[in-house]
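For reference, the chain that follows is the form predicted alone, supplied as C-alpha coordinates.
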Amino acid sequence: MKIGVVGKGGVGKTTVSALLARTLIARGRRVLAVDTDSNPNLGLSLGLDAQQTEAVPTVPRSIVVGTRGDLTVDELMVDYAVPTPAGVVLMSALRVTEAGAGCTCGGHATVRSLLGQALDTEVDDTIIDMEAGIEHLSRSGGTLANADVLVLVVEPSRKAIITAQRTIGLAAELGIGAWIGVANKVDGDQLGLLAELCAQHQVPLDVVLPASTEVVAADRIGVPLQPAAAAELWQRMDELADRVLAVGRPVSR
(Lines of atoms letter the chains of each structure in order from A and count residues from 1; the text may use other names and numbers.)
(Lines give C-alpha, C1' and ligand atoms only; values in the text may rest on other atoms or scores of the structure.)
(Ligands and ions follow the chains in the order given, each with its own letter.)
Protein backbone atom coordinates (compact mmCIF):
# COMPACT_ATOMS: atom_id res chain seq x y z
CA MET A 1 0.00 0.00 0.00
CA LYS A 2 1.16 3.52 -0.85
CA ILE A 3 -0.50 5.90 1.59
CA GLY A 4 -0.40 9.70 1.45
CA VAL A 5 -1.21 11.51 4.71
CA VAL A 6 -2.42 15.01 3.85
CA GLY A 7 -4.15 18.00 5.39
CA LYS A 8 -4.00 21.60 6.51
CA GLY A 9 -1.07 22.71 8.67
CA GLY A 10 -1.39 21.86 12.34
CA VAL A 11 -3.98 19.09 12.07
CA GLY A 12 -1.53 16.40 13.22
CA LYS A 13 -0.39 14.69 10.01
CA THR A 14 2.98 13.67 11.45
CA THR A 15 1.39 12.22 14.58
CA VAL A 16 -1.17 10.28 12.52
CA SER A 17 1.54 9.06 10.12
CA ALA A 18 3.68 7.77 12.98
CA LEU A 19 0.80 6.11 14.82
CA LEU A 20 -0.46 4.45 11.63
CA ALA A 21 3.05 3.21 10.81
CA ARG A 22 3.42 1.75 14.30
CA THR A 23 -0.03 0.14 14.10
CA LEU A 24 0.87 -1.57 10.83
CA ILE A 25 4.22 -2.70 12.25
CA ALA A 26 2.35 -4.29 15.17
CA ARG A 27 0.48 -6.37 12.60
CA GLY A 28 3.73 -7.75 11.24
CA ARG A 29 3.89 -5.56 8.14
CA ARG A 30 7.07 -3.99 6.76
CA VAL A 31 6.61 -0.22 6.77
CA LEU A 32 8.56 2.61 5.16
CA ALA A 33 7.73 6.14 6.29
CA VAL A 34 8.79 9.03 4.07
CA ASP A 35 9.07 12.48 5.65
CA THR A 36 8.43 15.25 3.11
CA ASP A 37 8.39 18.13 5.57
CA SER A 38 11.02 20.76 4.79
CA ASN A 39 11.57 20.80 8.58
CA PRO A 40 11.49 17.02 9.15
CA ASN A 41 10.35 15.72 12.55
CA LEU A 42 8.76 12.36 11.81
CA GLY A 43 11.82 10.58 13.20
CA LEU A 44 11.08 11.95 16.68
CA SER A 45 7.63 10.35 16.61
CA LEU A 46 9.23 7.03 15.64
CA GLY A 47 11.75 6.98 18.50
CA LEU A 48 14.83 8.67 17.06
CA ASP A 49 16.36 11.46 19.11
CA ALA A 50 16.85 14.97 17.70
CA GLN A 51 20.42 14.33 16.56
CA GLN A 52 19.51 11.05 14.86
CA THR A 53 16.52 12.68 13.15
CA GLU A 54 18.71 15.49 11.85
CA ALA A 55 21.21 12.93 10.52
CA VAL A 56 18.68 11.08 8.32
CA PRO A 57 20.02 11.58 4.77
CA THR A 58 17.82 13.28 2.21
CA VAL A 59 17.22 11.24 -0.94
CA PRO A 60 18.54 13.33 -3.87
CA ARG A 61 16.33 13.55 -6.91
CA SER A 62 19.23 12.44 -9.14
CA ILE A 63 19.46 9.15 -7.23
CA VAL A 64 15.93 8.19 -8.31
CA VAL A 65 15.28 9.87 -11.64
CA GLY A 66 18.61 11.31 -12.80
CA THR A 67 22.12 10.13 -13.44
CA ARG A 68 21.79 7.39 -10.83
CA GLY A 69 18.33 6.34 -11.94
CA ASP A 70 19.63 2.78 -12.34
CA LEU A 71 19.91 2.42 -8.55
CA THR A 72 18.02 -0.66 -7.39
CA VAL A 73 15.33 -0.46 -4.72
CA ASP A 74 17.52 -2.61 -2.46
CA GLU A 75 20.44 -0.18 -2.86
CA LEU A 76 18.13 2.77 -2.24
CA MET A 77 16.91 1.23 1.01
CA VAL A 78 20.43 0.41 2.21
CA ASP A 79 21.78 3.90 1.53
CA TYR A 80 18.83 6.09 2.53
CA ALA A 81 16.39 4.16 4.76
CA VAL A 82 17.12 4.50 8.48
CA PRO A 83 15.77 1.94 10.98
CA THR A 84 13.89 3.44 13.93
CA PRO A 85 13.15 2.06 17.41
CA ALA A 86 9.49 1.74 16.36
CA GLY A 87 10.46 -0.88 13.77
CA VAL A 88 9.56 1.48 10.91
CA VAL A 89 12.24 2.41 8.39
CA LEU A 90 12.44 6.14 7.66
CA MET A 91 13.43 8.18 4.60
CA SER A 92 13.66 11.94 4.23
CA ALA A 93 12.75 13.31 0.81
CA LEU A 94 12.69 17.03 1.51
CA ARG A 95 14.77 19.37 3.64
CA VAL A 96 15.48 23.10 3.69
CA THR A 97 18.95 23.75 5.10
CA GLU A 98 19.65 27.35 4.11
CA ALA A 99 17.80 30.62 3.59
CA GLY A 100 17.06 31.61 0.01
CA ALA A 101 17.63 28.08 -1.28
CA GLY A 102 14.71 28.25 -3.70
CA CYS A 103 11.71 25.99 -4.19
CA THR A 104 11.45 22.37 -3.08
CA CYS A 105 10.34 21.05 -6.48
CA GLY A 106 13.14 18.49 -6.61
CA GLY A 107 12.06 16.96 -3.32
CA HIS A 108 8.49 16.56 -4.53
CA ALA A 109 9.73 14.95 -7.75
CA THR A 110 11.72 12.53 -5.61
CA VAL A 111 8.58 11.52 -3.69
CA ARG A 112 6.65 10.97 -6.91
CA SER A 113 9.47 8.81 -8.25
CA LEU A 114 9.79 6.85 -5.00
CA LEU A 115 6.09 6.00 -5.12
CA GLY A 116 6.51 4.85 -8.71
CA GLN A 117 9.25 2.40 -7.76
CA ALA A 118 8.57 -1.27 -7.05
CA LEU A 119 9.01 -0.72 -3.32
CA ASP A 120 6.85 -3.74 -2.53
CA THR A 121 9.94 -5.92 -2.92
CA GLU A 122 11.29 -4.40 0.29
CA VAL A 123 8.24 -3.11 2.20
CA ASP A 124 4.53 -3.84 2.48
CA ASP A 125 3.40 -0.26 3.10
CA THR A 126 4.84 3.15 2.28
CA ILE A 127 3.46 6.08 4.28
CA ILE A 128 4.12 9.59 2.95
CA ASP A 129 3.84 12.31 5.59
CA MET A 130 3.14 15.25 3.29
CA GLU A 131 3.81 18.94 3.80
CA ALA A 132 0.82 21.05 4.78
CA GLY A 133 -1.74 22.20 2.23
CA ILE A 134 -2.57 21.07 -1.29
CA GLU A 135 0.25 22.41 -3.45
CA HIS A 136 1.85 18.96 -3.71
CA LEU A 137 -1.26 17.81 -5.61
CA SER A 138 -1.16 20.74 -8.04
CA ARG A 139 2.37 20.12 -9.31
CA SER A 140 2.94 18.76 -12.80
CA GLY A 141 2.40 15.03 -12.51
CA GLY A 142 1.23 15.32 -8.91
CA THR A 143 3.57 14.44 -6.05
CA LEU A 144 1.12 11.78 -4.82
CA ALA A 145 -0.06 10.60 -8.25
CA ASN A 146 1.09 7.03 -7.50
CA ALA A 147 -0.59 6.78 -4.10
CA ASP A 148 -3.21 4.07 -3.55
CA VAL A 149 -5.09 5.98 -0.87
CA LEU A 150 -5.05 9.38 0.82
CA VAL A 151 -5.61 9.78 4.55
CA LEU A 152 -7.31 13.19 4.84
CA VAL A 153 -6.50 14.51 8.31
CA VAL A 154 -8.77 17.28 9.60
CA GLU A 155 -9.45 18.94 12.93
CA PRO A 156 -12.82 20.32 14.04
CA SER A 157 -12.58 23.54 11.99
CA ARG A 158 -14.13 24.74 8.75
CA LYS A 159 -10.71 25.71 7.34
CA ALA A 160 -9.33 22.21 7.80
CA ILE A 161 -12.38 20.61 6.21
CA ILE A 162 -12.37 23.00 3.24
CA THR A 163 -8.72 22.04 2.68
CA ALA A 164 -9.78 18.37 2.66
CA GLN A 165 -12.57 19.15 0.19
CA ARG A 166 -10.11 20.81 -2.18
CA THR A 167 -7.72 17.90 -1.75
CA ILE A 168 -10.41 15.43 -2.81
CA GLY A 169 -11.05 17.39 -6.00
CA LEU A 170 -7.38 17.45 -6.96
CA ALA A 171 -6.89 13.79 -6.02
CA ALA A 172 -9.76 12.78 -8.28
CA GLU A 173 -8.20 14.70 -11.16
CA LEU A 174 -4.94 12.79 -10.61
CA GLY A 175 -6.80 9.47 -10.70
CA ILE A 176 -6.41 8.68 -7.00
CA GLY A 177 -9.61 6.79 -6.31
CA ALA A 178 -9.57 6.22 -2.55
CA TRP A 179 -9.47 8.53 0.43
CA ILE A 180 -10.24 8.14 4.12
CA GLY A 181 -11.39 11.03 6.29
CA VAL A 182 -9.72 11.16 9.71
CA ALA A 183 -10.78 13.75 12.26
CA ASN A 184 -8.02 14.38 14.79
CA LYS A 185 -7.94 16.02 18.24
CA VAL A 186 -11.71 15.74 18.71
CA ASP A 187 -13.48 16.38 22.02
CA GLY A 188 -16.88 14.72 22.47
CA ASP A 189 -18.82 17.98 22.35
CA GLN A 190 -17.33 18.78 18.92
CA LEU A 191 -18.72 15.73 17.15
CA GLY A 192 -21.99 17.33 16.11
CA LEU A 193 -20.37 20.38 14.53
CA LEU A 194 -17.70 18.19 12.93
CA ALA A 195 -20.26 15.89 11.31
CA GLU A 196 -22.23 18.90 10.06
CA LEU A 197 -19.16 20.54 8.49
CA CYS A 198 -18.06 17.31 6.83
CA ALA A 199 -21.54 16.79 5.36
CA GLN A 200 -21.65 20.38 4.05
CA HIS A 201 -18.34 19.99 2.24
CA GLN A 202 -18.69 16.35 1.11
CA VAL A 203 -15.72 15.22 3.21
CA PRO A 204 -15.95 11.68 4.61
CA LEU A 205 -15.83 11.25 8.36
CA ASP A 206 -14.54 7.69 8.63
CA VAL A 207 -12.39 7.65 11.76
CA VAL A 208 -12.50 10.02 14.75
CA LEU A 209 -9.35 10.28 16.88
CA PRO A 210 -10.03 11.67 20.35
CA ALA A 211 -8.12 14.59 21.81
CA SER A 212 -5.39 13.15 24.02
CA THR A 213 -3.34 14.79 26.75
CA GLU A 214 -0.86 11.92 26.39
CA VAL A 215 -0.22 12.84 22.74
CA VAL A 216 0.24 16.49 23.64
CA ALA A 217 2.71 15.59 26.39
CA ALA A 218 4.71 13.27 24.08
CA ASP A 219 4.81 15.87 21.30
CA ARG A 220 5.92 18.56 23.72
CA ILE A 221 9.12 16.71 24.58
CA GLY A 222 9.57 15.03 21.19
CA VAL A 223 9.10 11.36 22.08
CA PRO A 224 6.77 8.65 20.71
CA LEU A 225 3.42 7.97 22.36
CA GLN A 226 3.76 4.94 24.62
CA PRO A 227 1.80 1.81 23.60
CA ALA A 228 0.15 1.63 27.02
CA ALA A 229 -1.09 5.24 26.86
CA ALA A 230 -4.27 6.60 25.24
CA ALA A 231 -6.02 3.24 24.79
CA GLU A 232 -8.99 4.72 22.90
CA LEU A 233 -6.69 6.47 20.43
CA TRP A 234 -4.83 3.24 19.66
CA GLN A 235 -8.18 1.51 19.15
CA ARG A 236 -9.17 4.14 16.59
CA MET A 237 -5.80 3.72 14.86
CA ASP A 238 -6.61 0.03 14.47
CA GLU A 239 -9.84 1.07 12.73
CA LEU A 240 -7.84 3.33 10.42
CA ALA A 241 -5.38 0.53 9.62
CA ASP A 242 -8.30 -1.76 8.77
CA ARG A 243 -9.70 0.83 6.36
CA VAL A 244 -6.33 1.49 4.74
CA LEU A 245 -5.61 -2.19 4.17
CA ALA A 246 -9.13 -2.79 2.86
CA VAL A 247 -8.36 -0.47 -0.07
CA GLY A 248 -5.77 -2.96 -1.31
CA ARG A 249 -7.94 -6.04 -0.98
CA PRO A 250 -9.79 -7.37 -4.03
CA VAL A 251 -13.57 -7.17 -3.80
CA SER A 252 -15.09 -10.62 -3.32
CA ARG A 253 -17.66 -11.65 -5.93
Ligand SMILES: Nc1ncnc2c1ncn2[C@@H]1O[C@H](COP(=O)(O)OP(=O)(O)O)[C@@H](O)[C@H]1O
Given for the second form:
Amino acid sequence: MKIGVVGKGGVGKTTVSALLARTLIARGRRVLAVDTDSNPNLGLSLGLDAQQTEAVPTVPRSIVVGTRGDLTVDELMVDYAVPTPAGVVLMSALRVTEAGAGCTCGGHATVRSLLGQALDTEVDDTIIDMEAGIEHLSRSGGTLANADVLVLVVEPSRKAIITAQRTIGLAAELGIGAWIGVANKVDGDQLGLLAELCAQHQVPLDVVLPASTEVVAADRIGVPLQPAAAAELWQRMDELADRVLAVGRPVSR
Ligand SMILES: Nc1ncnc2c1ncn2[C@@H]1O[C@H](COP(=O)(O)OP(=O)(O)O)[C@@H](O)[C@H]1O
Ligand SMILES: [Mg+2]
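Got the form predicted alone; any chance of the form predicted together with the named molecule too?
The complete assembly is shown below, putting the previous chain first.
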Protein backbone atom coordinates (compact mmCIF):
# COMPACT_ATOMS: atom_id res chain seq x y z
CA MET A 1 0.00 0.00 0.00
CA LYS A 2 1.07 3.56 -0.68
CA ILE A 3 -0.09 5.63 2.24
CA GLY A 4 0.02 9.43 2.60
CA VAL A 5 -0.24 10.71 6.17
CA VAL A 6 -1.55 14.26 6.05
CA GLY A 7 -2.98 16.97 8.30
CA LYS A 8 -2.53 20.31 9.96
CA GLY A 9 0.75 21.06 11.74
CA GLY A 10 1.15 19.39 15.11
CA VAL A 11 -1.83 17.03 14.91
CA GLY A 12 0.43 13.96 15.10
CA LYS A 13 1.36 12.98 11.53
CA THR A 14 4.88 11.93 12.47
CA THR A 15 3.66 10.05 15.55
CA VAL A 16 0.98 8.21 13.56
CA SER A 17 3.38 7.49 10.66
CA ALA A 18 5.90 5.89 13.01
CA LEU A 19 3.31 3.87 14.96
CA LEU A 20 1.60 2.67 11.78
CA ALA A 21 4.95 1.70 10.26
CA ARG A 22 5.84 -0.28 13.38
CA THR A 23 2.42 -1.95 13.46
CA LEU A 24 2.84 -3.09 9.85
CA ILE A 25 6.37 -4.33 10.60
CA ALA A 26 4.97 -6.38 13.49
CA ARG A 27 2.72 -8.07 10.92
CA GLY A 28 5.75 -9.15 8.93
CA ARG A 29 5.41 -6.52 6.21
CA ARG A 30 8.33 -4.65 4.68
CA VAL A 31 7.83 -0.94 5.23
CA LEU A 32 9.48 2.13 3.72
CA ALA A 33 8.81 5.41 5.52
CA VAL A 34 9.51 8.65 3.70
CA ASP A 35 10.00 11.80 5.76
CA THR A 36 9.00 14.79 3.64
CA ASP A 37 9.21 17.35 6.40
CA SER A 38 11.70 20.08 5.57
CA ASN A 39 12.73 19.67 9.20
CA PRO A 40 12.75 15.86 9.43
CA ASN A 41 12.55 13.96 12.71
CA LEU A 42 10.71 10.75 11.87
CA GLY A 43 14.03 8.94 12.44
CA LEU A 44 13.83 9.61 16.18
CA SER A 45 10.40 7.95 16.35
CA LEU A 46 11.86 4.90 14.58
CA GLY A 47 14.74 4.46 17.02
CA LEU A 48 17.59 6.37 15.42
CA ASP A 49 19.44 8.74 17.74
CA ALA A 50 19.77 12.45 17.00
CA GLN A 51 23.12 12.06 15.26
CA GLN A 52 21.91 9.16 13.09
CA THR A 53 18.74 11.08 12.21
CA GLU A 54 20.84 14.06 11.15
CA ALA A 55 22.98 11.72 9.00
CA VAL A 56 20.09 10.26 6.96
CA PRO A 57 20.96 11.36 3.42
CA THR A 58 18.44 13.56 1.64
CA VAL A 59 17.34 12.39 -1.78
CA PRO A 60 18.61 15.11 -4.15
CA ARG A 61 15.78 17.33 -5.33
CA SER A 62 16.56 16.79 -8.99
CA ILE A 63 16.14 13.01 -8.95
CA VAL A 64 13.22 11.48 -10.76
CA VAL A 65 12.68 7.78 -10.22
CA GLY A 66 11.51 5.33 -12.84
CA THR A 67 11.71 4.57 -16.50
CA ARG A 68 12.05 8.17 -17.61
CA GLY A 69 14.19 9.25 -14.66
CA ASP A 70 17.77 9.09 -13.49
CA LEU A 71 17.48 6.17 -11.06
CA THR A 72 15.56 2.95 -10.64
CA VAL A 73 13.78 2.39 -7.34
CA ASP A 74 16.34 -0.20 -6.21
CA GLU A 75 19.21 2.19 -6.96
CA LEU A 76 17.42 4.88 -4.97
CA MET A 77 16.91 2.48 -2.05
CA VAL A 78 20.57 1.43 -2.03
CA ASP A 79 21.79 5.02 -2.03
CA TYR A 80 19.26 6.74 0.22
CA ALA A 81 17.23 4.30 2.34
CA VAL A 82 18.48 3.77 5.88
CA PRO A 83 17.51 0.82 8.10
CA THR A 84 16.19 1.79 11.55
CA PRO A 85 16.02 -0.16 14.84
CA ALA A 86 12.22 -0.34 14.36
CA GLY A 87 12.79 -2.46 11.25
CA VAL A 88 11.38 0.27 9.03
CA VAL A 89 13.52 1.56 6.19
CA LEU A 90 13.69 5.37 6.22
CA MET A 91 14.19 7.94 3.49
CA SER A 92 14.33 11.71 3.78
CA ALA A 93 13.07 13.62 0.78
CA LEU A 94 12.65 17.32 1.41
CA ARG A 95 15.11 18.36 4.11
CA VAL A 96 16.19 21.98 3.93
CA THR A 97 19.95 21.88 4.36
CA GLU A 98 20.86 25.41 3.39
CA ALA A 99 19.23 28.65 4.40
CA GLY A 100 17.91 30.47 1.36
CA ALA A 101 18.17 27.40 -0.87
CA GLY A 102 14.83 28.07 -2.51
CA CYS A 103 11.66 26.02 -2.83
CA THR A 104 11.29 22.27 -2.47
CA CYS A 105 9.33 21.66 -5.70
CA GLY A 106 12.00 19.29 -7.03
CA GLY A 107 11.76 17.19 -3.88
CA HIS A 108 8.02 16.93 -4.31
CA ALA A 109 8.53 15.69 -7.87
CA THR A 110 10.94 13.08 -6.50
CA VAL A 111 8.37 11.80 -4.04
CA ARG A 112 5.67 11.76 -6.70
CA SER A 113 7.85 9.73 -9.05
CA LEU A 114 8.78 7.33 -6.24
CA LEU A 115 5.13 6.70 -5.43
CA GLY A 116 4.39 6.24 -9.11
CA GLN A 117 6.66 3.20 -9.30
CA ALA A 118 5.83 -0.39 -8.61
CA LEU A 119 7.69 -0.74 -5.31
CA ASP A 120 6.45 -4.28 -4.73
CA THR A 121 9.81 -5.94 -5.15
CA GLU A 122 11.37 -3.72 -2.48
CA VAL A 123 8.65 -3.12 0.09
CA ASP A 124 5.05 -3.97 0.87
CA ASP A 125 4.03 -0.59 2.22
CA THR A 126 5.30 2.95 1.70
CA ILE A 127 4.28 5.55 4.25
CA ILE A 128 4.75 9.22 3.38
CA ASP A 129 4.92 11.40 6.49
CA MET A 130 3.81 14.55 4.73
CA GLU A 131 4.76 18.07 5.66
CA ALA A 132 1.92 20.06 7.21
CA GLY A 133 -0.91 21.55 5.23
CA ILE A 134 -2.40 20.80 1.85
CA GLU A 135 0.06 22.29 -0.62
CA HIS A 136 1.33 18.83 -1.60
CA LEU A 137 -2.09 18.02 -3.02
CA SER A 138 -2.47 21.25 -4.96
CA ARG A 139 0.95 21.36 -6.61
CA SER A 140 0.71 20.63 -10.31
CA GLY A 141 0.60 16.88 -10.57
CA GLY A 142 0.10 16.49 -6.82
CA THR A 143 2.91 14.98 -4.76
CA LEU A 144 0.54 12.33 -3.42
CA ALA A 145 -1.38 11.71 -6.65
CA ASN A 146 -0.17 8.10 -6.73
CA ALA A 147 -1.12 7.27 -3.14
CA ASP A 148 -3.63 4.45 -2.62
CA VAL A 149 -5.00 5.95 0.56
CA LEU A 150 -4.67 9.07 2.69
CA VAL A 151 -4.60 8.91 6.46
CA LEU A 152 -6.20 12.22 7.45
CA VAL A 153 -4.96 13.03 10.93
CA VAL A 154 -7.01 15.51 12.94
CA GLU A 155 -7.17 16.53 16.57
CA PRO A 156 -10.36 17.67 18.25
CA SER A 157 -10.31 21.22 16.85
CA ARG A 158 -12.33 22.87 14.10
CA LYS A 159 -9.18 24.16 12.37
CA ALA A 160 -7.66 20.69 12.12
CA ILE A 161 -10.94 19.27 10.85
CA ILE A 162 -11.38 22.03 8.25
CA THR A 163 -7.86 21.23 6.99
CA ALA A 164 -8.95 17.60 6.58
CA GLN A 165 -12.13 18.69 4.78
CA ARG A 166 -10.10 20.73 2.28
CA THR A 167 -7.72 17.82 1.85
CA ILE A 168 -10.57 15.48 0.94
CA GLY A 169 -11.70 17.89 -1.78
CA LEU A 170 -8.25 18.00 -3.32
CA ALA A 171 -7.70 14.26 -2.98
CA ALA A 172 -10.90 13.55 -4.85
CA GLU A 173 -9.81 15.92 -7.65
CA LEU A 174 -6.46 14.14 -7.87
CA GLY A 175 -8.19 10.79 -8.19
CA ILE A 176 -7.04 9.37 -4.84
CA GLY A 177 -9.78 6.88 -4.14
CA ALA A 178 -9.65 6.31 -0.40
CA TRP A 179 -9.10 8.17 2.85
CA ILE A 180 -9.30 7.22 6.49
CA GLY A 181 -10.10 9.77 9.17
CA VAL A 182 -7.95 9.44 12.29
CA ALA A 183 -8.62 11.62 15.31
CA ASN A 184 -5.54 11.87 17.51
CA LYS A 185 -4.93 13.19 21.05
CA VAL A 186 -8.54 12.56 22.03
CA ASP A 187 -9.67 12.68 25.66
CA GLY A 188 -12.88 10.80 26.40
CA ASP A 189 -14.82 13.97 27.21
CA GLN A 190 -14.09 15.40 23.73
CA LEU A 191 -15.73 12.56 21.82
CA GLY A 192 -19.10 14.32 21.45
CA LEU A 193 -17.61 17.56 20.14
CA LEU A 194 -15.28 15.63 17.86
CA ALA A 195 -18.13 13.65 16.31
CA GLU A 196 -20.14 16.85 15.82
CA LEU A 197 -17.26 18.73 14.15
CA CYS A 198 -16.45 15.78 11.87
CA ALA A 199 -20.09 15.48 10.82
CA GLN A 200 -20.35 19.23 10.15
CA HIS A 201 -17.29 19.16 7.90
CA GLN A 202 -17.93 15.77 6.28
CA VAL A 203 -14.72 14.27 7.65
CA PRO A 204 -15.03 10.55 8.44
CA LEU A 205 -14.22 9.58 12.00
CA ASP A 206 -12.84 6.08 11.45
CA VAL A 207 -10.24 5.60 14.16
CA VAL A 208 -9.87 7.45 17.47
CA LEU A 209 -6.44 7.56 19.11
CA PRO A 210 -6.35 8.50 22.78
CA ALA A 211 -4.27 11.34 24.18
CA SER A 212 -1.33 9.60 25.78
CA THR A 213 1.11 10.85 28.39
CA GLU A 214 3.47 8.06 27.27
CA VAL A 215 3.63 9.54 23.76
CA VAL A 216 4.42 12.96 25.19
CA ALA A 217 7.09 11.51 27.50
CA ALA A 218 8.75 9.52 24.69
CA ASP A 219 8.72 12.57 22.41
CA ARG A 220 10.19 14.75 25.08
CA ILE A 221 13.39 12.73 25.09
CA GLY A 222 13.17 11.77 21.40
CA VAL A 223 12.72 8.00 21.61
CA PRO A 224 10.10 5.64 20.11
CA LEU A 225 7.04 4.73 22.15
CA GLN A 226 7.67 1.46 24.00
CA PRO A 227 5.62 -1.51 22.76
CA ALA A 228 4.42 -2.11 26.33
CA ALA A 229 3.31 1.50 26.90
CA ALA A 230 -0.10 2.95 25.97
CA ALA A 231 -1.88 -0.36 25.31
CA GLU A 232 -5.06 1.30 24.07
CA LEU A 233 -3.15 3.41 21.55
CA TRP A 234 -1.43 0.31 20.13
CA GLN A 235 -4.82 -1.43 19.87
CA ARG A 236 -6.21 1.48 17.89
CA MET A 237 -3.16 1.43 15.64
CA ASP A 238 -4.01 -2.18 14.86
CA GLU A 239 -7.48 -1.02 13.81
CA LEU A 240 -5.89 1.61 11.58
CA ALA A 241 -3.57 -0.98 10.02
CA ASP A 242 -6.58 -3.24 9.34
CA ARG A 243 -8.38 -0.39 7.63
CA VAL A 244 -5.37 0.60 5.55
CA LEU A 245 -4.81 -2.96 4.39
CA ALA A 246 -8.49 -3.38 3.59
CA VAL A 247 -8.40 -0.51 1.06
CA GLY A 248 -8.54 -1.89 -2.43
CA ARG A 249 -9.44 -5.38 -1.31
CA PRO A 250 -12.70 -6.59 -2.79
CA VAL A 251 -15.49 -6.48 -0.21
CA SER A 252 -16.36 -10.04 0.77
CA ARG A 253 -20.05 -10.90 0.86
N1 LIG B 1 -1.75 10.48 20.94
C2 LIG B 1 -1.04 11.50 21.42
N3 LIG B 1 -1.15 11.86 22.73
C4 LIG B 1 -0.47 12.89 23.24
N5 LIG B 1 0.39 13.66 22.54
C6 LIG B 1 0.56 13.36 21.24
C7 LIG B 1 -0.13 12.28 20.62
N8 LIG B 1 0.25 12.25 19.30
C9 LIG B 1 1.14 13.24 19.14
N10 LIG B 1 1.33 13.92 20.31
C11 LIG B 1 2.23 15.08 20.53
O12 LIG B 1 1.87 16.13 19.64
C13 LIG B 1 3.03 16.80 19.18
C14 LIG B 1 3.01 16.84 17.67
O15 LIG B 1 3.12 15.51 17.17
P16 LIG B 1 3.80 15.19 15.77
O17 LIG B 1 3.61 13.76 15.50
O18 LIG B 1 5.18 15.73 15.73
O19 LIG B 1 2.86 16.08 14.82
P20 LIG B 1 3.04 16.51 13.30
O21 LIG B 1 3.97 15.55 12.65
O22 LIG B 1 1.66 16.45 12.73
O23 LIG B 1 3.55 17.91 13.32
C24 LIG B 1 4.22 16.07 19.75
O25 LIG B 1 4.70 16.78 20.86
C26 LIG B 1 3.67 14.73 20.17
O27 LIG B 1 4.32 14.20 21.29
MG1 LIG C 1 5.80 15.88 11.62
